[in-house]
Each structure stands twice: as structure tokens, then as C-alpha cells.
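As C-alpha cells, one chain now follows by itself in the form predicted on its own.
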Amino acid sequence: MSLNTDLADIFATIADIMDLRGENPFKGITYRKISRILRDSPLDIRQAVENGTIGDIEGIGEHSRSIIEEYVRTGRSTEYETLCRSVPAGVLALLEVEGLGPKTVARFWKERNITSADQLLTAIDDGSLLDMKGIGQKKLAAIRQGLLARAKTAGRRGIGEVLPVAQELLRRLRRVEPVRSAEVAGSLRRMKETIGDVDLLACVAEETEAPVVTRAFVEFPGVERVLGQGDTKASIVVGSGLQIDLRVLPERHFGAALMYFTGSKDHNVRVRGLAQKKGMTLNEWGLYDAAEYARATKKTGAAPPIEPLASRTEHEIFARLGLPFIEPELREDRGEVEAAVEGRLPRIVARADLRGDLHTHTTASDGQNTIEEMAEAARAAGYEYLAITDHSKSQTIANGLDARRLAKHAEAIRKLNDRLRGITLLAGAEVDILSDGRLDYEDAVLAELDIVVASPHFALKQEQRKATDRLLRAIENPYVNIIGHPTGRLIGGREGLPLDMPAIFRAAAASGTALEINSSYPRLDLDEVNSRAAAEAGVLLAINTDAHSAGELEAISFGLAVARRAWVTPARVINCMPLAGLRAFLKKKK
């Protein structure tokens, strides 16, 4: 895990503890802001401490600087550890449950000595909390639902938490001298939205070099426990409790191992079956002639003493089987092997296809960067266009804009656009879909914008008919171009609106309204199942970040992964259109 991420997590936890202890709310707000600054900052924090420039980072004051400096120099924070001891660990974990805020969690802890999810679920079920003032049966039912939803993902973590940890370990692995190549495997390489353990593979020229790699791996910074270490395998647990498993093997077998350990299991069974029909055997060591493999003397845990037909790369293995390369995100046994055999495997959308981001925020509402800073970051990312879509007036907590402020904001966007080179800005808004389907701005206000994203932010527990009618009304509005994060779900948290998806898809396709794949973790909304169904129903999609800072534009990779797992092609994504095509799409509905 990177130092910036470690420190961001520390300040976020301090903010949670401040809230639980009932301290001045501005303390929590300040610590959360520092957490976000550190998480988004591209600066090397260690270097900033060493050269004395840490205090130059806007938003980091003297007290927070002392916490950062102590952690950088010692690997510990005295204040953080003291604060953590003041609150049971299980109490902090309850803040991750939908429907539970710090005030309610603190009451359960202080008034009823509830310090874990199991204790809380038991207390709800036995009715012992019904006499607590201000906590009625309806609220307890919502909390119970949140606890059960959290339990469904027990033992698994969201991809937004896991991927940065894995990427940092990969960077370290690739710097270990004997390592020729290193990659993520397993469900993380397939970019599933939740992950159990992380699988890493590294290759060396010869197997005799492998012990050097496993020894270095278990000594990496951030390793909390070593679960096991051998010559070619090692398992560790990092500070967050995440388990990482490493396998090291000779380079000549790397492609076969990567293919095998990427999975999925069902996909592998399907490909092995195809190999058998062709008179070949496929395993973690390579693709072999079946008859020769059967005659070979084999030893457990070692490559067979025969020459493989293919093994060095996945591409050569697929080619030897007569298949095109199947992207890792597709390897779920959802028809990808059959499609590859029949020559109808689609070219799924890639990062290079995306020409812009159509849902971003600035300091005008609750963003961290100015219009110009967001534009510069988008241009640096290679985008052709960027939509600025700050919050509407109902989002008071997010400093939402009323109609007058919105008009001035749109004017500022257009003035900047007139002098910008290399990128085009679109003046837009993320307008709230109110509980009855009305929008937060009048049509006359929306008509003045270049683009409108309409999103549900509250009343996310409506029954299906009411929730569906609510979104249908927004879809039918002639000025709405995109429905943002349509269900409002959060991975490991709330389930979101129980929409009649076929009805939503029919209306969106008929009206020319795009549905969003929101890349912001833990949203990833639409999910892969609904994204695929939407595309197959003729709906156009928009892959957006909902970025609240320049750094968050990089989160596009998460939404892109959802689209790729959903078999979405560039033709179905509006922000793969060139600017002229996008403008035509936006004007068509009005």
C-alpha cells in the first residue's frame, strides 16, 4: 500500500472516531478533507517530509503535519493509536453499514454496550432496542437490511480498496532483480467488483532464482504477517487484513500459469474441454500434445519433462487452440469461448476509445478543484471534451447551485472554454431526481445547458413501482441526456432502488437517454449485469467518473472494467463519440 493511501486511511479513521466521541463536527470535516487531499495528491509525501515542504500543501496545517511527519519517520502515529484505543474496533466497523451514522452507532455503543455487527443484529431481532428514543421499528428494519447486505460480502473487499494495494506490491515485485515480469491474476485481473484474496504471479529466468523473490516479498513494507514462505510460493497479510498470495515460476511457463490462475474456474474448464477435443492437454504449465503428456513421467508441483506446444504467453496458447485472445474481464463462462470459436467475440471498449468524461464536479459545489484545473487534468488524460456537472440546489450538503448560481457557473465554463486549447468544455449540471420524478430545476433552466445528468440521491428505499415511475419521468424529460448512477447502490452497503430494469431500458432506448456506468467506487452503478442487459436492449451508455477532484478522473478504469465485463462495445458508449457526434446526440432529444 502506498504511503499516501496509508495516511489517508489514518486521517479518515480519526475523523470517524471524532464523530463517535461526539466532538466538534468541524474536526471530523477537517480530518476528512486532509484524508481526501492525501489520497488524491500525486506528490511523494515522504519526499515532502524529508525536504520540509509538507506544510506547503494547501489544507495541511501544523497539527496534521506533525501526525504525517511522525508516521513517515517511525511508521506509527501516537495520536492515531491513542484514539483507536478509545473506541472498540467493532464500533468503527459499524460505520460501514448502510443506515448507520456516527450518532446512532455511538448511542448503541454508549447506551447498550453494542460493539459489533453480530451484537447489533441480535439486539434488533430480540426487540431490545425498540425502547430507544428516536429509533423506531422502521429505522431498525433499515439497519437490519444494511447488516445483512454487509454480511453478504463478508470475507470479500471492494475492488477500489484492493487494486491500489495490489498495484503497489506489483511495483515492488518488478524491482526485485531476478523478476522478469509480474502480474495480478485471479478475480482481480478479471476486475470483479469484490475480491477475496489477491493472487500475484512473477516469473524468473530459471526456477533456482525463485527463492530470492519469495524472500524479498515477505519483507516488503506493510507486511503484517507471513502466512507461509517456500521456494516458489509465499503468502502474506498486509495492514488492512488483506491476504496476498505469490507464485514464482520460470518465464517459459508464465503465460500458461497466468491463464490458469486468472480463471475463472468455469472458463478454464470450458477451454480445457476445447483443448481435449483438439487432442491437447492444458494445465498451469502449458498446452501439450495429449498423447505425449499421457506418456510423460509427471511429478507433483513440477512441469512435465516434455516440450509444450505453447506456454510462454497467453496469446500463443489461445492462438494454438485456434482462438482469438479472450480478454480477462470476459473469462466467466458466459458464452465467451463459444463466441470466440464462432468468430463473434466483440471488441470490447478500451481506455483508448474514451474521448471524454461527462460527469464531474468543481469547487462550485463540493469538488476539490476549479473548472480550469479539472480541464487541465482532462486534457492531460488525453480527453477531447469534459462536461462540468455540479450539483443542483437540493444537495445543500454538497453546496448545490440554485438557478442563479448555475447561470453564472455556466457562463464561467463557457468563457474558459473560449480561451482553452486542446479540449472542449460542456456546461452542464447533475440535477437531482426528486422522490416523485420531478427534477430539481425547471425545464427553462435545463434548456440553457449543454448537457444534463439527472441522478437519484435520496429516497433510495422506495418500492419498485414508485422507484421505476420516478426514473421513467426523468428519462422522458426532453432535456435529460444521462441518468446518473441509476440505482444509487453502494457495494457492500445499500442495495439501491429496486427498479423494473426492462421498463427502464425500453424507455431509455426509445427516448435516446443514456444510462450511466458510474466509475466512482463504491458505486459502480450500473453494475455489469444491468450494463450488459441495457446494451443488449439498445440503450446507449456513458462511462463517467463523477470526479470530485482532478485525481479522481483516473477512476475511469473502474467503470471501464464494468463495461468490459458487460461485453460493451465502443459503439454503445456516448463518450466514445467524437465531439461532433456527441453534440448531435445531445441535441437530438430536445
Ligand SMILES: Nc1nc2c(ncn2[C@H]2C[C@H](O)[C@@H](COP(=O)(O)OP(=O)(O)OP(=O)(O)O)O2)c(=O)[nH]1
Contents of the next structure:
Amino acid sequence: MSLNTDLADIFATIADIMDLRGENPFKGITYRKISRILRDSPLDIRQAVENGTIGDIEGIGEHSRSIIEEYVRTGRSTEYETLCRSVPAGVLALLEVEGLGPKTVARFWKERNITSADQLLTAIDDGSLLDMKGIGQKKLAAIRQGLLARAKTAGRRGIGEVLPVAQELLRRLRRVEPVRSAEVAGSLRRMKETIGDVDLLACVAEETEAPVVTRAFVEFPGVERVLGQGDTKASIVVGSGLQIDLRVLPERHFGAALMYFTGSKDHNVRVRGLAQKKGMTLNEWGLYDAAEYARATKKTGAAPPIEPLASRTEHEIFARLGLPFIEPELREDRGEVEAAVEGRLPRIVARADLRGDLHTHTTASDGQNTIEEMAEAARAAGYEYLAITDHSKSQTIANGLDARRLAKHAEAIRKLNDRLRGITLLAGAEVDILSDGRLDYEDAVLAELDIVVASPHFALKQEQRKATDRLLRAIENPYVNIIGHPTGRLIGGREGLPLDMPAIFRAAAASGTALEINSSYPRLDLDEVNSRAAAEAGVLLAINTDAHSAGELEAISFGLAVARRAWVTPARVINCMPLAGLRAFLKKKK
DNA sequence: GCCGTTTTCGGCCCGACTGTTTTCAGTCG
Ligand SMILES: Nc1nc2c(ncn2[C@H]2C[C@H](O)[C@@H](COP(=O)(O)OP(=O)(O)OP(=O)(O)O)O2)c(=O)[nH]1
Ligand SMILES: [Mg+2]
Ligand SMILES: [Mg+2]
Ligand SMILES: [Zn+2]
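Give me the form predicted in complex with the named molecule now, not the form predicted on its own.
Every chain and every other molecule in the complex is listed next, the one we just looked at coming first.
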């Protein structure tokens, strides 16, 4: 784990302890936000502490700065340790239980000396908690359910796993009689690499039809538990343990509802704060004049009884706030609202900007389709060019090519290219970066290719120095154009190489080597944090699928999402260049 | 705890659902 994530965990725990102690709730909010900022930040915290620039980060004040500084210097935080000693670990763990919050947990602890899930279960079963004020049969039954179902978030899942499930649910939802439209919202619409739960928005013509939808939703096949069900929203858990939240609103509130439910939470808070400053108030029903809204009496689950300033589309709401449309992938409270206000939102890369895929495999190594089939799929995808980059000889399991086979393969690619229309093929290879940074082909072999992707595939547990030197050596090779999946990390799996990223970025930018955003799930490597840092450091990126079949070319949407979430513009992406420009880039290095 | 065309104290987003509440607190989105 990195320093940033260590610190993020510390601040998240401090936030929980603040809540448990009944401190001003804004303390918990503040610490939780700092936790998120640190987790999201590519910033070298150690460097920032040395430079004394930690306090410059918006949201980190005097107090948190001192905690960070002590931790960076000594590897410990006395304040954090003192706070931890004041709360038994079992009490903190109880916060993970569905339906249990800091108020209730603190009361169980203080009033009944309950400090673990086991003790709580025993106390529920012997009926001894029923005499607590505000605690009744139903509440205890719900907590019991939560305890048995274990953790609140049964862990986050990779987007690649969740997306098909969400789409199937969406199809079902659209078949429910009064549903006019249904969309994915939440982290899935923002294309976050991991998903806590699925959020779906359904629209109906009239308010009165909404309860029909929530009733149908909780009856969907595969529903394991119903966490809650009201007239306008419902939450279920399906067999796999995945939670699905549904929100239902009348169509004329679609834009406001989608904006609300897309989030992120912190983005919403930021936009709503801006609305406030402009004398307006924003919720899932619409954007309203604040004074008029205050005079009106709003009933739960019903539209406010006044005309909204905007509500039908997200565009209208942003516009009424004086903002350009903010792409869902940017809505993470990473400076996008401020940038929108100042008119300096980036024009992030879009699918239509991509002119080719520069990392694909064929039956020559471990792919499932021939060169021609891959070429045809690329042409159908609207691409101008496609690089065929099969594995090198060390990848014996993947039927990697030796120099002789590679030469024949390249010849076949070029021959086919001569007769194909509407797509240009580049003869390349994905050459292994061996554990010491040497490549799996001689330079003379690489020199014969149009494009070279160099990737680490094994020995992915090296220490930072060794791993960084390994990649630097590959970057310095005059024939290497792209470093493929630079870290080797897998979502929900191995961490990958612990690279000194700033050093990698400097070398990549200086040598004219692109770094890949590998789209294949569960790689997504570089990830969004490093992609953003790379682009800011002047590195060029390549968004590739690493497709092992024609169908996998479609997975480009995942890599594209990483790039978009990283604020990457087309100018930073080599496969947004027209073929001539790309060829010039490839040639320049040699 | 953090922050400042509201400036160094006072405000911090806003609403739905649940349970035990006779007027709202807690939890969650
Ligand atoms: N205004 C506002 N909106 C919220 C709040 N909490 C959640 N939302 C909105 C924005 C979220 O993206 C959306 C869905 O909530 P989730 O808890 O499912 O979060 P999200 O999907 O963003 O992340 P996840 O991957 O599920 O953890 O609901 C809140 O406190 N205030
Ligand atoms: Mg969600
Ligand atoms: Mg949710
Ligand atoms: Zn590959």
C-alpha cells in the first residue's frame, strides 16, 4: 500500500471515531473528504511535505496537515493512535453493519458495553436491548439481518463484472408497464473502475405511477433481500450480494434526477453549494429559486409545488447555473466544478477521437481471430488503422513468436495490408520486458517492425528501485514506442509493480515513448490516477484494448473511461492522431 | 475541521424511508 492510501485509511478511521464520539458532524465530513482527496491524488505526499505544500491542497487545513507531516516523517500519528485507543476495534467494525450508524453503535457501546458483533447478536437474542429508548423489535430485527448479512459493502466490485448485471436489470426495468425510460446512474455512469452498488433511475409519466415501479422492482427474479421500499425508491440485494438502488421520478424531473443520482456525492455537494450562492436550491426534483422554495411546503416523495427554473435535462440545469455540461466521468469533485465556472473544463477524449487500436493479438500467438478478422472488426469499428502486436518468444504459454516466426508474421500482415481497403495495418509486436529490463527480441528484430509495444508480464513483485529501472531501460530502447500495461496491476487482484511514477513519466516524455492505458478488464492499466498525472507531466498516452479476439475491440470503452476520468484530451493520445501523424511519432524515436 | 466577493465566526446539500415518534432522529441515497 502506498503512503497516500495509508493516510487515506487513517483519515477515514479518524472520521468514524469523530462520529462515534458525537463530535460536530462536520468534523467527520471533513476528515472523510480528506481521506478521499488523498486516495484520489497522484501527488507525492512525501515530496509535498518536504516542500511544505501539503497545506495548499484545498480541504487540508492546519490540523490535518500536522497529522500528515508527523506520519510522513515518523511512520506514525500520535493523535490517530490516541484516538484508536479510545474506541475498541470491535465498535468501529460495527459501523460496517447495514442499518447501524454511529449514534446507535455509540449507545450500544456506552449504555450496554457492547464492543463486538457477537456481543450484539447475543444481546439482541436475549431481549435485553428492548428497554433502550427508541429501540424496538423491528429495529433489532433489522440489525440482526444486517449482522448476519455481514459487511455493508460486501466489497467493491470491478466495473467489468457489474456492467452486464446492470444492463440486464435495466432491460427488465424498461419492460415494467409505466416506465418511460430507465438509465444507469451512480458510479457506473461515471465509469468508476470499481462499483459499490448499482444505481438505476426510472422515469414515469406521472408521480402516481412511481409506486407501481418500486413494487415491481422488489419482485424481480433473483432478489435476495429488500433493504427498503417506498413510493419513489427501493433497494434490493441480488443473489451475488450486489446491491441495486432504484429511484423513480416523473419524466419532467429527469435531468435533475439523473444529475442527483449520478453524483458523485461530493460533486453534488459542490454544485448545490454553487446553486445556493446564486440564490437557488438544487435537489433531485429540479433547480429552484431559493426564496420561493423556502415559502413552498414540500411533501416527501412528491414534486415541490412550484415551477422549477430547470429540471428536464442535465444540460438545462447546468446552463441555468451558468455552467457548461460536465461529463459524468468528471463528476468526482476533483476541481471540475471550479474549472467549469472558470470556463476551463478540458475537452476530454471521446470515442470518435480514436482512430485505431495499437495493441491487439491474433491466432499467431494467443488470440482467437486471424489478422484479417481483426482488421475487418477494426474497420467496422470505424478505425483508420490497427496494429497487430502478438506476443514475444518468452510467452511460451501464449504461443509467443520467435524472431523467425515474427518476421513471417510481419510479412503476412503487410501483404494483407496491401490488399485491404479502408484500414491500414501496422506490423508490430508486444515484446516482453524481461525482469532486468532487457527485451525479449534483439534490437535488430524490433527495427524491422512498424510499431513496438513493450510490456511487463511476469516478475511483477519487484521492489520499487528494480521495477523502475526495469521499465526505464525499456523506455530508453530506441525501438519501443509504447509501454503496455505499465504496472501489471489487476483490479481486485495483484497490486502490480510499485513504480516511481514521476521518474517513469520524465523518461517517457523525454524519449517520446507513450504509456498505455490498457482497456482490458481487469487491467485498466495505467489507472486513472496515474493517467492524469502522466498527462499533466507531458507524457503521451495510447488507449488500447489488448484484444485477444475481434469482439474485444469493443472493450475500448473501459480504457476510454479511464482516460476521460483522468481529464485526458485527444492531443495527449497517440491513437487520436491521423495515420501520418502517428507514423511521424513512431519514426521520431529512432 | 475547514474556509472566506457572506470574510476570522458562522455556515457547511438536500431529500426518502424506517421505526416508534405524537413531531422526529437515524441512516442512507
Ligand atoms: N446530494 C447528495 N447526493 C447523494 C448523497 N449520497 C449519495 N448521493 C447520490 C450521488 C451518488 O453518486 C448517488 C448514488 O449513491 P451511491 O452511494 O450508490 O454512490 P456511488 O454510486 O457514487 O458510488 P458507489 O460505487 O455505489 O459506492 O446518489 C448525498 O449525501 N447527497
Ligand atoms: Mg452506487
Ligand atoms: Mg447506491
Ligand atoms: Zn497484449
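Only the largest set of C-alpha atoms that superpose within 1.5 Å between the two forms is called the rigid core. Positions refer to the first chain, counted from 1. Being a predicted model, the structure only gives us computed values, none of them experimental.
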Superposing on the rigid core, I want to see if W567 changes position between the two forms - specifically a Cα shift of 2 Å or more. no
Please check if I34 moves between the two forms, taking a CA shift of 2 Å or more relative to the superposed core as movement. yes
